[in-house]
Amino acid sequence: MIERILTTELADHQGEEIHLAGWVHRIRELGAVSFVLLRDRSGIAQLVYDGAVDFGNETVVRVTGTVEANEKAPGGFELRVTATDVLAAAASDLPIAVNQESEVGIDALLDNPIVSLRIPRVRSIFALQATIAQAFANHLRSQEFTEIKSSKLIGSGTEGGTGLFTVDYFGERVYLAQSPQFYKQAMVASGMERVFEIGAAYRAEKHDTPRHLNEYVSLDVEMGFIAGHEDLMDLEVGLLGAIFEEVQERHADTLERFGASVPSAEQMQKTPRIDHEEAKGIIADRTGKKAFEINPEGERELCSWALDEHGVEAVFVTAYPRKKRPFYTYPDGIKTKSFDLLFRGLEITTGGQRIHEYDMLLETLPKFGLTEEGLGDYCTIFKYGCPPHGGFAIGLERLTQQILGLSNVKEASLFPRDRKRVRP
């Protein structure tokens, strides 16, 4: 096997005869010399060809070459060519073009994935969300959570049944889980106490809009033994603290190309909690309009007000009423224990306390239309003890979309799922 290096790794080789492999990503010829710009999985790498090419963008390549000094190469290094393996020829009539600098607009990344995933600014967008999963999944791994990974074909939805996609199971009606609320609860209730699931997450609703997806990849969690919500809130700041350190250690570079930013650990211990009419009242100062709901800019003015009075872009809106919340928060009055988490204007994460006594939750079904048969197995986890607890899910994507700065929260799915795309 032939041994290669990546294209970052050339100033630890000068002078050396070393192997490069990776995509063309640039062409420039100058009479006698051509320059070529070879990307990888790494970053991009100049090299150097006496002649011409015979060989397009985008082709696959495998060159032998000694590595030269010159400051005007990326990272101060070149390669002068002095073999090349055509791997793969790529076709000259690229739908849009990898190497442009300037942005491609959203529909023909949209419309293009194969080609726009190889764009290095768009590919940047995943290793980073790659981060953020890892860096959730880490840290709750440190605080003794155990990983899960549940089915998404169900008979039955927790939430009531509404918003689910229909799926034909060998001549029976099953559904797309909207989330793994059902299974996280279960396992809390086996004795695991802790647990979380990154995985797929489906909702049958006809939006349009920059802040959804109709399949997203929900980071969920649940923990038991909870003395109330606000023992969540307490988790999940310090849960994101974690991975806002984890992406700027090693995104800096991807952070500056998008012009952005994460808040440190110390400025998310700072985020205030206030309940969902406090909440509304600071909207309506701010506007000078009554808020009757939070809707899109209320949350927007939320995160500025947090900004402003406590320095960091986020803010817990708790206490939401029970009409507003699924029929398993654990009620408080008319009110429920219960928050969502909003980052730079964008709700990012909804969890609370939920019910865990099999009589109050039986008195409960009906105030939602909703009974015992219906909800299938739900009911049992319930029936035999389970522990107070309680959990929330942040959505990856929209998390992803808010930290860079992304105009349409579609920019941060690999291949999005909405009401126009089931292709790729």
The other form holds:
Number of protein chains: 2
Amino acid sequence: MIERILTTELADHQGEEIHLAGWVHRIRELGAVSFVLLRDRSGIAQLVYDGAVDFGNETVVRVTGTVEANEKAPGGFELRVTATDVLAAAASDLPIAVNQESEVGIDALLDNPIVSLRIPRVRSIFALQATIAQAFANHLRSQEFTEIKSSKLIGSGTEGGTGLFTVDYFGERVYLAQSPQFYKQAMVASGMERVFEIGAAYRAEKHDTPRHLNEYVSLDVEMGFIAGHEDLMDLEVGLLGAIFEEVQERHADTLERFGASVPSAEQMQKTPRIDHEEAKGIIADRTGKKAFEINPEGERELCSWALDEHGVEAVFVTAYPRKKRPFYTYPDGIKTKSFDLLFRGLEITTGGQRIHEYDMLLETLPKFGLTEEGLGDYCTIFKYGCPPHGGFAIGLERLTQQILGLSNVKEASLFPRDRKRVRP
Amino acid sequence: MIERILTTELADHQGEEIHLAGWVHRIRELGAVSFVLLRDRSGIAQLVYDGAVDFGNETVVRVTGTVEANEKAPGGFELRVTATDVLAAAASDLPIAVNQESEVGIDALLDNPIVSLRIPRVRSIFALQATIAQAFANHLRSQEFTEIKSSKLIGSGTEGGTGLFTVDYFGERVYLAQSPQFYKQAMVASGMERVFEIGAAYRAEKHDTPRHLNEYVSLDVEMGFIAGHEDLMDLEVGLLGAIFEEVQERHADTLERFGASVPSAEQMQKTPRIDHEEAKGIIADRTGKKAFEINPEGERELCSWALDEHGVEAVFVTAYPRKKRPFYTYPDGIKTKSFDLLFRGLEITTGGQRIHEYDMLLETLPKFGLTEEGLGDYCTIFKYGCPPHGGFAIGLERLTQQILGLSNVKEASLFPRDRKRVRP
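Next up, the form predicted together with another copy of the chain in place of the form predicted on its own?
Now the full complex is given, and it begins with the chain already shown.
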């Protein structure tokens, strides 16, 4: 039986009769001969036909032929075709071209997601993104973390009611979870100690910026028996280093295509940790303007400073004032044991130690205008003994965006949800 | 520095001074000496104190001591404690006991999820479940499948509007996805060819049975360039065999605790494939009653037959009539190229080949009362060339339930959602 091989495997089959299968990417008819580029999940190969062909771009075909060397063909080999089965026809009115070297504008991409994912450049973003998620999980499993799957339908908002999408649940008004915060803390306290989750998170915010999505994938981590938030930053630089190494090893071609690179694991270990006040001082020094907040411009400035001073485009900003962090953040005087990680000018993580003592939690709630009853079962987690713990969350799309240097985070979401888009 | 070790590692540290950290599981005071069982993420160890102790069950402690052999202690070693740090106190009014050998009733478990997850037996269900998800992903990656993350907010229902939860999306009425069917087909057609997704799925059905959840985790697979639905059944038996092997290797203790076992990979390869008519005949033969439908009793009978005849408690039922399957199922006369997998008396999978030809799809829609416009962008997937493909989905909670022999699928969901429960 003749075997189907992938377009990238031609070199191993010189002189053999094989099948290729895929999509017709481009056709060049030269009268006596036609060159057809065939696209499959692995890449693109050249097919050679005698005379003209009777199919158009995007037709799905299964072809039979003999592999021949040709230094002018992509990869140095081509298939001289003897038989073609058309598996599915394709209409000729593609709304955007999928076989051009020039980039398609972002609005055209986002308005035609079903077709734009056929563009090899676009699809490669999501192959790389799958590796990020896999490396995240594998590194944490190597540290004895257990993966959890928590509910995304919640009866009340742990972090307050604003920014929540409402769901009609058999006549009851419930919400889509903004984060699995409650659940990952519950699982640490249950005795699982170290947990992670890869799941959807929802923000009903009316932002329409290149860095916001209304539905995104949150890479969530929570760890018990920590000595402080420093342990979490240690964990995160090791984790990101492992992710970057895996991306470098498996997606060097995609990085090259985007003119991108990733920091090494060694570079990540050098990520500086500066407190919030110090950060504002650095911004002021570098811009000549007093910084009242760390705004997007300030975030870019801090990463630029980290690159200059520490050789890595990442920086932890720690010790945020208590009023700027959620109620459950562990206090440290008027500040908190919390951090953000900025990477290449964008916040990709928020994290910190959490309050684990029931008494401290009950004292804290009124300061944030909250009550034990209003938080549903949240306080039960701490009532019956919970170890010191903390965690962080990384936005998968933002991390993808920052690795590849994408101008808009929506390019890093397969089917992005924003104010205007809830289809397809 | 004295190192924290896990309770299951005592044997490797005999005579050494070490730390343990965890939850006080049980206290037995015998006057001159107290024995305390300490629980951590790995298991339980015995601590020995002189005299009484001044903490209660579930207190979180970090203890220092010397490891000594004691054949009466769990694992053959115990820790003679010299110092105890209380990391968090615990209230004494636990709503359910977490340290008893006897099983807690399901209603008490489900009504107190935050506390019930402290029961080692309960927590072990979810450690095993994490392995199922990991083995699922790893096996598919070994076959060159790519993981995707699709939106759970959809503008219209591909499978009809019934059974959908509605979401208020900035004033627009949208739905929670029942399955990633549309998206995984789109990704096959995009050129990714082979994809899988682990994600939430929603069914707004008023079922209240031991086998239904309103929110569950769907293990979804879709594969291009198949010859027929047989390829998918081949893939699934290999996949389940790999999952079962991993569960056996890593969770033998949990299987033992539940009096459960898993089929071997070899057994799974023997899974029979019978068509829907033949299945009804087998049920009629074995029960002496004519079977008009394959109801839950019939599903149990078929698995019992498969065990008797083929040595495996699993059976594929194929060739469902067209009107019993979704519109996108590939027809085969008045039947379809589809299948269900029954495992230990319960349907855990629905799958099949899908219609990939645009023309056939357009001809099919009116027979199901559908229109191209009504399906939003669905038909675009096929308009521009889509290979023959198909897939299946496995309910993670149901598979967990069937492996461990749980009486109710809700026991296999961390925070189950049903008609009555949308908290915590």
